[in-house]
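The chain below stands alone, shown as structure tokens; this is the form predicted on its own.
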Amino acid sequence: MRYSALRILKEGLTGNKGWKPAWRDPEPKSEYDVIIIGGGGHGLATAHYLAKEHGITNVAVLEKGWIGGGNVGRNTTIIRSNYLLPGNEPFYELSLKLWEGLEQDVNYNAMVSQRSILNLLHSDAQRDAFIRRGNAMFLAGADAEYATADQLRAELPFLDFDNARFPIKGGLFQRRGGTVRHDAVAWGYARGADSRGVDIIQNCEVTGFDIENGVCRGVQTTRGPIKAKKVAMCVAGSSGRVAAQAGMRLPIESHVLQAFVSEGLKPVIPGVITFGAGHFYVSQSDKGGLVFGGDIDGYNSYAQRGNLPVVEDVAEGGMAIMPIIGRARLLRSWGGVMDMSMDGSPFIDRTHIDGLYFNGGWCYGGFKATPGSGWCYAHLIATGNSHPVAQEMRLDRFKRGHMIDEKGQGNQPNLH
């Protein structure tokens, strides 16, 4: 079923009585081609991808819970590619430019909404630092847009610029930045899959994996053991523990991320905000929520909740920026397993075991990469090659020295 305005009419005028449901509930087979451990945004997008470019429609996704109750429905729905690093920044653009036309790919509304997003700057050599950024995004064909203070006094009066110890001296704008609406993403993706003969499997917590020889052959769950020629890890927070199953220690540490949401407020931000002198981001929902977060909990955690302690530190992190947002009352809070890898940038690879792939450690970039992940794991599954933008993505960078670490933090995950 294609949704369409004429068969919002058609409906409507006939009690609504034709939908159907937006993807089927099937019964694990006992073998397939492709398992897609992860019913996640990147999961649902590689599985996709796999049956849209490359005509492998004979994949199972595997989700231990519900689709959209993992990261792809904990996060605070921004969307960008003003990275700087050429192991990052082409990989982004090529992602934000599959977010601009995924409404139409999955024939689902997302709610991509390219209202733009600003980082702030606070000093002289910040404002040089995100001037060769910008021009680094200019280099893999995405927008930039460097804004004086006097320009945005005009565009943004409500901003505190004149802040003692962190007065803002201008930003960096990507317009074609944004938010999209997370759900929806799950489950346009989900759609699109299943439309094509992709089988989504909820409630199916892969227990083990079946390798022989060196050889990965299959997957035990809780709903019996399925075989696959291929088979893929997808799981965000979950890696370490999934992967210690086929008996591999990544690089990774997973970390609790908290967001926030504030009552209903008259619209007030027009675009996506973000602190340069600290660790904080907002944006204001379609229904008035202020929509914001900041650092991790600094902890290991596989807890999907956080601490009073980052309560207060995101909260200063807003009040340092834009004062009128001391006045909004916090109306809710929710926490994500954050995947954080050693430089803080992810891998999209094959392991050493044949036939089991690998992509996570994604950070707080999650959600922003959902396309362009989705993309190239499965260019990489489907012809065991990395695609050109993901080349860089590998698991054995760190033994070969080639970390992408986009802050300049080291291999620390919890400073990423």
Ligand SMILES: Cc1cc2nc3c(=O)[nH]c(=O)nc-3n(C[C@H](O)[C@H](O)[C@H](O)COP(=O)(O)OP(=O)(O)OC[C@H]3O[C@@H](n4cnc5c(N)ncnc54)[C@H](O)[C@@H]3O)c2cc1C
Given for the second form:
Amino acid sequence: MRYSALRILKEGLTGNKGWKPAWRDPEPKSEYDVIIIGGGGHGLATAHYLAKEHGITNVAVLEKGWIGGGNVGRNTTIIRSNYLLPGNEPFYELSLKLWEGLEQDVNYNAMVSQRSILNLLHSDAQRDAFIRRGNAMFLAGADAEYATADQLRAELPFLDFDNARFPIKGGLFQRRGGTVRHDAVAWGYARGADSRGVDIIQNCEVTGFDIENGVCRGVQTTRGPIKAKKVAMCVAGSSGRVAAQAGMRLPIESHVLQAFVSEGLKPVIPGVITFGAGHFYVSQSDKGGLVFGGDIDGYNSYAQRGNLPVVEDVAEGGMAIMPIIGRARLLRSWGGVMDMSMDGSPFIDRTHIDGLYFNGGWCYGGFKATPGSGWCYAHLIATGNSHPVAQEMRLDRFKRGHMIDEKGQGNQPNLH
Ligand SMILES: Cc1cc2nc3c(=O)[nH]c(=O)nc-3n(C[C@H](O)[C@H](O)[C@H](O)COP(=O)(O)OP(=O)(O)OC[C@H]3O[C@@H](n4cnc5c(N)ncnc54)[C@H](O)[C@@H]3O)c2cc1C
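Switching conditions: you have the form predicted on its own, so give me the form predicted in complex with the ligand.
Now the full complex is given, and it begins with the chain already shown.
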């Protein structure tokens, strides 16, 4: 069933009796060509592009909980492609281009809103770094725009420009950045994949791998063993735990990241604003809530909730840059488990086990990567070769000394 304005009109006039579930609820088959472990954004996008771009439809997505229950439904919905390094920027720009056509592609309203993203800067050195990054973005075909403090005063008068510690001296815009309704992304990709024959199997946890003579032949699950020619891990914050079942130790640590939303307010923030120096970022949802967050909780954890010191830290960051936020009441907060890689950049790669693939290490930036990650992972699984824009996202890059150290902070996951 295609969704359209005409369909809404017809259903509205006929008692809304014709709507069908957005995807089927099939029983797992005993064998598939490809099994994707993890029904988050990346797993579902991979299944969608495998079916649509490569014609591989005998695919199952195995999800231990429910679609959208992981980070894809817990993030702060920001999309952008404002990276510096050649190992990252072309990939994120491909992803942003895919966002721009996503709703037509999957026939689902994901509320893609290119309302802009602004990185604030506070020193001359930071200005140099941001302008360099803006030029790198141009080279990859992305958009970037430098704004002076005076321009920002006119556009965003509520910011604290004269903050004693971090006076705002300008900023770097990416006007094509913005937000997307996160759980609609999971639902849209699920619908897109399902409509091409992919089985999306919820409440099906992978508990082990069937590996014979260095070849992965299938998985063990809470709903029985399932054979597959290819098995693709895509479990974000659970990467370390799932890979351990295949005897792998990853260059990844799991940490909690919290997010917050205020009561609904009249429109005040036009786009996304980031305050890197104090680690605070904020946007306003279509319902009016201020959606904001900051740093990860600085200890390893698999819990989907965080602790109070980071709540205080985020509140301080907000008050430092945008004192009006002190007048808003907090509605709720939550946490998600981040798969923090050592250099802050992701992996889309095969493993040393034949037929077993790995996608993860997205840290707290994997939502914007969802379409690009699915596109490139599907390319790797289908063709056996890395997609040109994901070639550096290899698991052995630390061994080879080829880190993608976007922030120049070295191999320290808690700093990314
Ligand atoms: C608070 C917060 C804010 C964020 N903000 C942003 C942002 O603004 N912009 C941005 O780009 N990124 C952001 N991120 C990061 C982004 O959400 C993640 O990097 C991205 O969603 C991870 O990919 P995913 O959607 O596939 O993960 P998930 O949705 O977590 O999918 C992984 C799935 O694997 C399943 N799974 C785990 N183990 C098994 C198993 N054994 N068997 C079967 N299934 C299993 C899980 O249940 C889960 O559903 C944020 C994250 C958080 C938590």
